[in-house]
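Just one chain follows, in the form predicted on its own, and it is written as structure tokens.
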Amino acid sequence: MKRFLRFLAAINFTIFSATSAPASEVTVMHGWPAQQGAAFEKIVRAFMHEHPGVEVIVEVVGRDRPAFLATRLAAGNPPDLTPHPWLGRQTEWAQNNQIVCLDGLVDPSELLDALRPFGYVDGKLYGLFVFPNIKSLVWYNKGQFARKRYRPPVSWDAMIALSDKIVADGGTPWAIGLESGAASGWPGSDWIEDIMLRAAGPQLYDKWVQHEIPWTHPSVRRAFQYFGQIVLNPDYVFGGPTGALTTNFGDSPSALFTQPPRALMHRQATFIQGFIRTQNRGLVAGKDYDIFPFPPIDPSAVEPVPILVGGDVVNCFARRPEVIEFAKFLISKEAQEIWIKELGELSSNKRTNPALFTNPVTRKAWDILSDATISRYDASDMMPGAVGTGSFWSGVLDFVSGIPLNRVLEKIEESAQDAYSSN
């Protein structure tokens, strides 16, 4: 019966067994599509190789996961771990004793030192980050760029100059997508979480996300102007505004790679290597495109260059001996190349073998991260859902679409009054 009301609760339901004999059971919930989650069983099936005893009971919950586990938690029937990405609802679950401490029960030395700090709340340990991506790239149409000998910029000055040297040159600078369906806007927060990060600086970034400053304080109000600079002048996007606001984030960069090119660069994660290469089949990694860092803003003030980092930590609402071995074996090297040769993805494990990376560019974003001293999370997942998945995103769109600035963030500094008072 037990089994019977999991299926009922989860969309889709896998149990992995290695073994017909009796066993103890995992339950792991995550939301990853097709190909990752075809990626994620060959890392169950890898664990349960090791740990012969161990049942491990898959739940794919696509939509609405958030509210989905909030049900289940209030019902006492969590799983028994989750990967996903929103780290202000890890610190909430730490906060209440939903998840367990992991301090004392695993070692994370072996996870990259960019992205072991994401784990602590209240400086103790309660989650291993995954599966990671870098935010601070900028993707960019190499054989283009060699043919009209432009150089991948070190600033945001240079970025500038470069895009006016693009448009004095009949050409486009920047491919821009905000379009996500019901999420849209969230690829221009991320445009401001770099800029914040980089103009502002790790400190004052930290409170912003905590709305120890408001919206309304003029770091913020920078970094909206700088991502205006680029996104409201009709020469730099290709579209203009309104194209930015209507063209899907997933279909954006394929305006690199038309005949000729409508556009050079666009600033994405390195998740989107996989429609660049779905979209425009025949393409060369490290030949037809590449990648550089997103440049720094003010070096003076940020010194070295931060980065800005997505993707998934795992949390744990059970404490069995069995539930924390699956989860250490999450960020295991051996786990992680699994993911590696299987999607051509970034990995968390600093032991990582590097050969692994036989994408050039892929290669790149290893040793970016790899390198890193100072990252910081994607800000809208750290905050309050009414305003990181809300206000913030619909206040990119309204100001993208032409409403004035000091009008989108009082709107969102309301919204974030409310929001951070009822946490």
The other form holds:
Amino acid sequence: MKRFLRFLAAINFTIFSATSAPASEVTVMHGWPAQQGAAFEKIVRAFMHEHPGVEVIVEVVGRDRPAFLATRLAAGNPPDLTPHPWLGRQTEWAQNNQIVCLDGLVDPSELLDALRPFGYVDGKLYGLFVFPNIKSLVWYNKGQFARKRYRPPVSWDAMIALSDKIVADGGTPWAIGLESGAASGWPGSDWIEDIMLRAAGPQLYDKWVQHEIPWTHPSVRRAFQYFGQIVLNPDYVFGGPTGALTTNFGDSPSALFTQPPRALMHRQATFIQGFIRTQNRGLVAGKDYDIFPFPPIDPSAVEPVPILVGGDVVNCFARRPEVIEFAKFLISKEAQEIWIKELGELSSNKRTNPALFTNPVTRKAWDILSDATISRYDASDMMPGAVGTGSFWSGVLDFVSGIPLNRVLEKIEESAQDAYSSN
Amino acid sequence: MIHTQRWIVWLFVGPAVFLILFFLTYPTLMTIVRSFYGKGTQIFGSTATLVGLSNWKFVFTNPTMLAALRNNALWTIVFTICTVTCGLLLAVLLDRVRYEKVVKSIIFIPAAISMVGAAVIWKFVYAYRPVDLPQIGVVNALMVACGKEPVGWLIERPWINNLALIVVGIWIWTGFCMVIFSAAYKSIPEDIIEAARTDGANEWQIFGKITLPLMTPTIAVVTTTMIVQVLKIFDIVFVMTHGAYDTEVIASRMYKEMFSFYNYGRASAIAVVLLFLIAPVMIFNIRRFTRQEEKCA
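Please could you give me the other form, the form predicted together with the partner chain, since above is the form predicted on its own?
Whole complex next, starting from this chain.
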């Protein structure tokens, strides 16, 4: 009986203590897979350690997060904040007053110059850039390059000349993988964005994103043609166009590290290093593989070469001080350094200690990112969904599978005219 | 007295009526109304404005939608004919073999696998890898073993990839058809068939003049069930190609318009089209069912 009473008291105590603890909760929703998720958990724990009164509840939505979030928003029940890569949504939410304007609440001056602008909508700060990726990189098999005396090309023409040389030497220059389940086609859209940014320049790039120039515009057509020069050439791409269409983006770079290598170059963002390392154990960064910046195309274009970036912005759906505090923490040196220590990825904070990038390839990427003055965000993530994640991606797949370019562009243009209109 | 009866009637019918009104009638009407409104995720209000028939125009003129309608037609014809025919043949033929139970169990297994699971399995079956690499997909491994080039089964448009997807559907549903047909076949009285045999009918005549007519009601039910299933086809396409390379079907387009492009108006219009396509088949099924009930009573 006594024992039972003690048991009851214990229950009472837990209930009591649970209700009496400072009940400030912050809910955050993310969609990262296990490894990044674990790193984020560490950031969350560090925050809760510094703010004992706040409990951060992490919600992981791995699949169909846009649909899930849209439903929650429509129901008036969004998480307090969420990091996400959909800049187009940020604009929409800001214009509908669904996210908090952070002007005066958060000081973004520690964010890298190349990344800070992406948090602004109509001149006001809404988003904080975290966990960036540089997309304008070509990964290559350094050992093979050294043996064959190939040098990383510094212009598009040199890159094509190198590709021809590799073919003449009996090799295959490129590994391209466009398959990505529901998002198939996106690696190709990255190629076209990078080319567009270089061949047409940042101003036309912005106009293209805003649909101020049509998809049938010569500059867009030229970007597709440049991409086609590589992807449609069966000698250039391992497996030819069909191989590119059926190979998963994550498996694709492994073709660089087979014995003998089946391809030598792979254009992809910094995140791909994780895939390369887990699928090909024992590779030494900077010795077996390395990166070079995706080269400039228009030789007459002004220096410096712009970079294409991806990554997440954090938007707050609630204005409570603990939510803002957590958002601030996410862009802090401390939180960003946890991320890079755990994952070997890049940081968005200027004050990051460069010595933390122990991997020479990541260090090289960090130098490119922190030195960059002209940057643009992934266009497909800024366009309306029906174009950016719809007709653009399927257009890339159509193009690579052999549909004439005119038809591909007209089809995208038709969907764009419809998607950019207000109704 | 009458009063009490009415009260009791409502007590019994009320919950059912309420559930149907709230969960079926109301959403259906709202979907029809919403199909005349523009894009956005709100049902009505600031971001959704009346746009008249433009969503409907989209459904019947947009090239991707037309491809989806065409593919649904292809699915309906090929899938329904194959599942019903194969199911019927298997039911009749397997009735004559000793290992009937084993074979029928094996053929029925796919019906127990989820559609998404089956789609993932078949994605591997159709897997394509460049010529230099060992093929991991069964079909392409066979192609290479026969000295042929591997084929991108899910990419070759417009026939190969759509038919490759339809084969998955047939693989899943044939077992189901077979089991129903088998039950109907076994319930045909043995003496009729015996009598026909005594009168000198051969097996083809028995099948054509006795078995088939007696199984007609079952065939009608199975066929209409298959048509309803196939009109709603979504999972296989969504998992295996996501509607790329001209494999889009009505339901996958509806999902995209709703959850990827946030165009609730258009998604609603597509949903209503699907409803109108399925409704006649359902009505036919119900009519047939009630007629049979009357006959029995």
